[in-house]
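Have a look below at one chain only, the form predicted alone, in structure tokens format.
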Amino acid sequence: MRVLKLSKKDEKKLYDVLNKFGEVWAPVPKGSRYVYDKIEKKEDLVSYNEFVRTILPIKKFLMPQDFNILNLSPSKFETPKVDIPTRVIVGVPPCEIHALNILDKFYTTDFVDNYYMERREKVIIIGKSSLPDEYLFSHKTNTSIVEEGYDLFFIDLGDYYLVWVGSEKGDDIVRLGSDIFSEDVPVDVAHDFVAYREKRRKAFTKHIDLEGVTDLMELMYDADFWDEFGEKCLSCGQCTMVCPTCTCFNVIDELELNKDEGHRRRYWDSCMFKDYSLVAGQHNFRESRAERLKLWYTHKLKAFIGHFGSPSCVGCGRCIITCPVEINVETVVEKLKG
């Protein structure tokens, strides 16, 4: 892996080169909050010093919240063209790198999703390290810092920022913009890497105490703080829905009114809604909030483990921010702890 170094009076140039590669999306504000947005030109390619977290995260450049995959008549069906462009996000943080992973291999393991594959093989990531802000806790899902999943990754270091290539196209970038990456990286970058690392580590202020919680979710779950949790959801779905790692989809077929012509449509769904375990004979299998809450902790804390070695929760605290009666991870996990 090849470690160069970007000096930030050549920053502005960087939306140029990577403009050449495809659409340039990136960190926006929206009112209090941001969004990923596309860039158009170089002066709005900000880069931020303290942690970005956008309201949706990137899932939703790698699975659109609705979108058609079949056309179907009569007489035929047939698949849609859609032109997918190349994206190159550029401040993705490491916890929201550490979620792609996981939805590769979501996506990949079982079955191959072939929507989810052919939007992520347009899309370039260019990950950006920030101190935390008091919501984050990505130190404590052991997602603070990432190696993988990323084809650039940059560390402000000060004057300029540590690149890491981690890939062919991150490569490619870095050939095409030789006149702004430089390999005369300073002798001292190690000293002023360790001090960063340091620095950041001792800047996250929120600690969730995750140890042995997936034990606990086996042993507390039929405690009663689920009925109490269960009496306050409200049942929107925002936490699944700005979840970095939520997969759940619904597929419905749409007639057009007067016509026998109709279009097949996949779009997100949520565990937390009511109906998403409604059979036929309208038995639910999980009709109590209670219910459909364990369901989705379970997954993230316990379930997913089994299956895929790793919790799929990235302590992004999106859910914490989102979440309008305080029902999330750091509030479960002080149930479950008594």
Given for the second form:
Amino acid sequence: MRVLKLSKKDEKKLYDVLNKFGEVWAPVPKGSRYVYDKIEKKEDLVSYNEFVRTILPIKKFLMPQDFNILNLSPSKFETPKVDIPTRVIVGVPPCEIHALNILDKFYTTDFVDNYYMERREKVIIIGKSSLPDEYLFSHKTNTSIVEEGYDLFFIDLGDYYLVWVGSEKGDDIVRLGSDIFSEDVPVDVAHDFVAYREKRRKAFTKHIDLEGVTDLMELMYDADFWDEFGEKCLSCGQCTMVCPTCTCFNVIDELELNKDEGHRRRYWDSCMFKDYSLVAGQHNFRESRAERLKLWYTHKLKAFIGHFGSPSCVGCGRCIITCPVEINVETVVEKLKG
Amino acid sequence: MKYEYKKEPELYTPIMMRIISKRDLTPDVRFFQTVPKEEFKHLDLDYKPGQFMMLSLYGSGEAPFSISSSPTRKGIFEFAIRKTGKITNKIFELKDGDQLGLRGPFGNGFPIEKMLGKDIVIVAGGLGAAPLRSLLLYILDNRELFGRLIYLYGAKNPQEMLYRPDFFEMLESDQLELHLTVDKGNEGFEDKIEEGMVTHLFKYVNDIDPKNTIACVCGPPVMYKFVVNEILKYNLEKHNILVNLERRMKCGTGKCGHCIIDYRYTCIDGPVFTYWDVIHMRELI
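Switch from the form predicted alone to the form predicted together with the partner chain and print that structure.
To see the whole picture, the full complex is given below, headed by that same chain.
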């Protein structure tokens, strides 16, 4: 793999290089949190020192919250032609790149989802490592270090960044930006790198031990704590919306007022919603909130292993921050390990 | 993006079908025969017994329905649809010549290759006769490829029995061993229909070779446990008992999540599961 150097004094020039490949998107502050937003001016592309956790993960670029999948008319159903802009997403943390790898596998297994792929091909990922905050626990989900899934990846080593080139597109970017990306990477850089890795490893403070939870999910399926969580759960679905690996959607048809045309919309759904498992004849397979919570955690911590070999929690900490009643991977694992 | 993939633009785009005939099977189940609006389009829609399709009705939406016709009778796609909600209410308003959208087929279907040469026991309950009709016709049309064919069908009452005239005709046939029952009210049909639960028909199932028999079950959720228990008495292996499950899919492609049971997607891993597959599933019924 190619590794280059980007000096911090050249950092401001990065925007112009990236902007040649597409719209530049990066985390920007919103209240006390961050959101991925379009960066219009190079001054606005800021590299944050702290760990940046956007409210919504990058799945919003690949499977929008709500979009039109079909144009409908009484005699024809047609896939709409949409012009999806290429987006260069800057500052994506390793755990989110792991989530992206999971989404790639998910959307290309069995059937390849064309709506996902159209968008996936238009996304360029510029990852960035940073020191963890008090909620990040990706070291416990084996997602704190990335080996693939990015186009470029930045590691901040003080005066400069080490830049890993992870794809052909990434290679195109560093070639076009050859005046700021330096091939001169002396061997002693390795010391800085190892020191950084060590510092980062030690900086994790949230230790959620996921070992053995697959079996515990099985053994504790009928435990009382699920009902206690069920009592508290508001079925608001925020946990699923902010989870970088939640993919469920619903589909609905809507007609224009003239009734001669309409659209089929696909929008984010949540297994926390009561009507999620409703079938014909009003039978509901998961009537209670406890049953729906169990489904989510079974899927995250157990079922995904059967499908893809690893759990689908990437340790981003969003559910811990987001759930208003403290039902999250941390509190559930606490109960499982009781 | 490191995945090589084939573009499947048609995956979520239904093709247009035309209704060519319909008739009522029961007071709330209607049988629809459809053909693609475009000539030769049916050639793109080959399917297996036990698979399902996503049916779209302009202005109402999309829902999954199992295919009731057999791929051995090409060109016509048949569905037995129960009036039970928003979309099916609208489907019941359709007239001959009206259009609807169809995409699929989806799901695994019955493992026909594994069933070749075997004795087949089919157990249907209520609307379960709809998807099982596809398998039944497939076997009858390829009769020499299978061993014995035993078909047990239970319904609430004679009026609720799907394809009743067809089944009455088959009672005379030497191609299968058919037994019909209703929970109650067989008056007027005593010579053809028994009274009692479908499990009660197992008294006619004799001389089963457990190593050479595959059982296929489809019916209302409550039925599975009782029927499977009966079948197990014949010492069939658990992976030779097939159950056809239903969930409300929104995509058919394993993406929307709605049909998940424990760790399996009904639309990808099913809707036909072996009993061994589902024996440990808690959310089965």
